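Quick heads-up: it's one chain on its own, the form predicted alone, in structure tokens.
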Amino acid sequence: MTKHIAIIGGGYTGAAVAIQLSRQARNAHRISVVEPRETVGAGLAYSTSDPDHRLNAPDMVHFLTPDDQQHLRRWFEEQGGARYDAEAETADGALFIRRGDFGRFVAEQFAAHQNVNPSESSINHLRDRAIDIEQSGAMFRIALDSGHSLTADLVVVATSNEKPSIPKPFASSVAAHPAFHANPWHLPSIEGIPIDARLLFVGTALTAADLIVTRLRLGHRAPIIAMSRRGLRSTRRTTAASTFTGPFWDRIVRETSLFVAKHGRHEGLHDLINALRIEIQAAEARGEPWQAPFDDLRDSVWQVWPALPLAEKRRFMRHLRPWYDVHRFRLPPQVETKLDLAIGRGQLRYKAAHILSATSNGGGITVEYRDRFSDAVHTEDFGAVINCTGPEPRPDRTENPFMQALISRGLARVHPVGVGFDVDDTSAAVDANGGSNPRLRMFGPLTIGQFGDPQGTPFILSHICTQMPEIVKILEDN
């Protein structure tokens, strides 16, 4: 019997769910992807048109079907990528293609499955926005921004990357100031900043790196400061052979993860981190980079994280996540080179500081901050301030009406660690009363509280592929 599945969000995660469902289902179903953008597959992360915004991991970890992990490279070559993007390939043969090109790749694979798929399911793109959801019995009703609605037998929530919250010093006095750019992903406003404006980037990780390189390409002449409490920059990728010597998929779908196989299970952060440090020291003593032992942990988070008690998970989120993230999310070599040049000529500086206040000074913004290391308080004027603090991690604090509806109607709740939605081990949403709903599934960064690191595309795909047989069973056996 044909069932209707509604997928809310049409970035990589939503496209991957639609593709895997159409491939694994035994019967033909009706699949609707609700996505306001023109195409499905790009989402926020891969819809950028900026030529300097690249994937921060090489081509061999970006795929949509585990049985064809080289598809992106073939596609890039068939598109003549080496001619229009000569910088994409690094000296060791890895491809770091533009994020916009990866968005096109995913969109094309989605369109191909719309035309032909093994289950002969219909896959439709509803160019609309979900704003509300209700459940009645086994069925869901989803209200759309256009005024229309749809009913579904099963709903998959695949949205992510909500706008950053405005840091407290900027939230009242200068939030509406034209020199304050609250949304770093709105490129027209970033590109419109005068080239002689002193810039402050609030945040020092990948988003800031991308936009700094954008400004440099546009010929920005004035000084640029990137500031965060710890001043942590995204780390560099090793050029030594390590993680990518074999199929990446094999690393993340093992019965026993790489880190657990070497070190056993840990229920405390102290012992876990100590085991990692010892392995890194041993690797460096052999002349090997720290990235390889760290990558073993990264590729084992799906098994390491669930073993930690809730109190330890909360400790990690409060104190260790920024350190983990800067080692986990590394700079593409092309971006790294441009930043190094700007630092070398003295135009770009990174600072570890706590911002105390921000006030308008007419056309710009005056910022007062305390240096992390000297404790000295400084005041500086900036022509523009860009908020690069990262996506809002709590769904109950976003402006997304659909997420707000999930919570207000009791269909979902924030995870106990304080980030993302609460889901069970099968990615089924946990409701306000603590019960799991197998007909309401969530995938991608929204599940970070439960799975620890479901953020890179292969990790998202792994969760989808693992749970898809059960989703198909619910649809076709009931």
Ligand SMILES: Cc1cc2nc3c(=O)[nH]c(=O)nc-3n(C[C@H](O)[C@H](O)[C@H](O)COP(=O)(O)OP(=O)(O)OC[C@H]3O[C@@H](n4cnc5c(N)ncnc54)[C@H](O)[C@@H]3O)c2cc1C
Given for the second form:
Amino acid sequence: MTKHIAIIGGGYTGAAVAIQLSRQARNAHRISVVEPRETVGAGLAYSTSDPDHRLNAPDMVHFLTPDDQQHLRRWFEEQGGARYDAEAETADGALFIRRGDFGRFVAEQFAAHQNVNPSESSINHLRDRAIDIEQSGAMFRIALDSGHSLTADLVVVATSNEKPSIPKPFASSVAAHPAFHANPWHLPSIEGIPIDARLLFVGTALTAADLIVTRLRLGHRAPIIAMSRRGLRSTRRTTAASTFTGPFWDRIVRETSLFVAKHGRHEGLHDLINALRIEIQAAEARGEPWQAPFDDLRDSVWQVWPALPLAEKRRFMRHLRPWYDVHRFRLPPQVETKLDLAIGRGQLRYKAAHILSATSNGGGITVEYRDRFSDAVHTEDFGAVINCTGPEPRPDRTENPFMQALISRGLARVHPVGVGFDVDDTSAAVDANGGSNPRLRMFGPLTIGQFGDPQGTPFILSHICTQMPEIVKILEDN
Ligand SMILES: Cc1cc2nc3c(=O)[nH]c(=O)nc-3n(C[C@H](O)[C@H](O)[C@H](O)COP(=O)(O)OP(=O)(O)OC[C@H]3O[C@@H](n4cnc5c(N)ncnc54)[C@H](O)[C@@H]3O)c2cc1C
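The form predicted together with the named molecule is what I need now, so please give it after the form predicted alone.
Below is the whole assembly, all chains and molecules, this chain first.
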């Protein structure tokens, strides 16, 4: 019997759910993807039109179906390869494709499945925004911004990355100041900053790196400071031979993950980090890069994280996440080279400091900060401040009405770790009373509390592919 599945959010995650469902279902179903953007597939991460914003990992980890992990490379060649994008290929033959192009690739695969798919399901893009959800018996009713509504047998939540919250020193004083850029992904306002404005990036990771490079390409002349408490800059990709051989997928869907196979399951962060340190020292003694053992851990997080007690997970989020993130999310080499040049000529500086206050000085913003190492307090004027503190991880603190509704209706709750939604190990939402709902599934970065690192595309896809047979069973056996 035909069922109706509503997917809320049509970025990479929503597109991948629709594609996998249409491929794995035995019967034809009605699949609706609710997404306000023009196409389904790009989402926030891959809708940038900036030619300097590139994937942060090579082509072979960005795919939509595990049986064709070379698809993106072929697609790139079809576009014209180096003639189409001369900067994409690095010296070792890896492709770091522009993020906007990857968004187009995903949108094309989604459209191809709308035209034809193995289960002959219908796949519709509803260009709208979900604002409310209620469950009545076995059915869901979803209210849309346009005033229309949907009823669905099963709902998948894939709303993911929300704009960053405004850090405290800026929140009350300059949040509405024209020189304060609260949303780093609103490219027109970043492009509109005058080239002689002293720039402060609050945050030193990949989003800051993206936008620094954007400003440099636009001919930015004034000094640029990127500041965070620890001043940690995203790390580099190894230039040694690849840290693994064989298809990436095989590393992340093993029965026992690589790190667990070597070290067993740790219940304490201390032992876990120690095991990693020993591995890294041994690798470096053999002349191998730290990235190889680190990647074994990254590709095992889905098994390592659930074994940690809640208190250890919270400790990780409070203290270790910034270190994990800068080692895990690496700069595309093209971006790294441009940053290095700006550092070399003294235009760009990274600073570890605690921001104390921010006040308007008319056209710009005066920022007072304490240097992490010298403890000295400094005051500096900036022509623009850009908030690059990362997507807001708590759904209840976002302005997204649909996420708010999931919580206020009791259908979902924030994960006890304090980030993302609470889901069980099948990605089913856990409700306000602690019961899991197999007809309300969540995939992608929203499930970070449960899975630890469901952020990169292959990890998102592995969760979707693992759960899809069960989702199909629920739909077709009832
Ligand atoms: C700037 C950035 C760059 C990244 N680069 C990479 C990379 O190079 N490689 C990699 O593997 N990972 C990268 N990531 C990680 C990224 O989160 C995942 O790879 C993946 O793109 C997540 O896709 P998504 O669809 O879950 O989220 P998103 O891309 O955030 O898309 C979510 C979609 O949901 C829609 N939505 C939100 N609320 C509603 C609502 N109420 N109703 C309807 N629709 C709604 C939004 O419009 C949006 O299109 C990046 C993340 C960011 C933020």
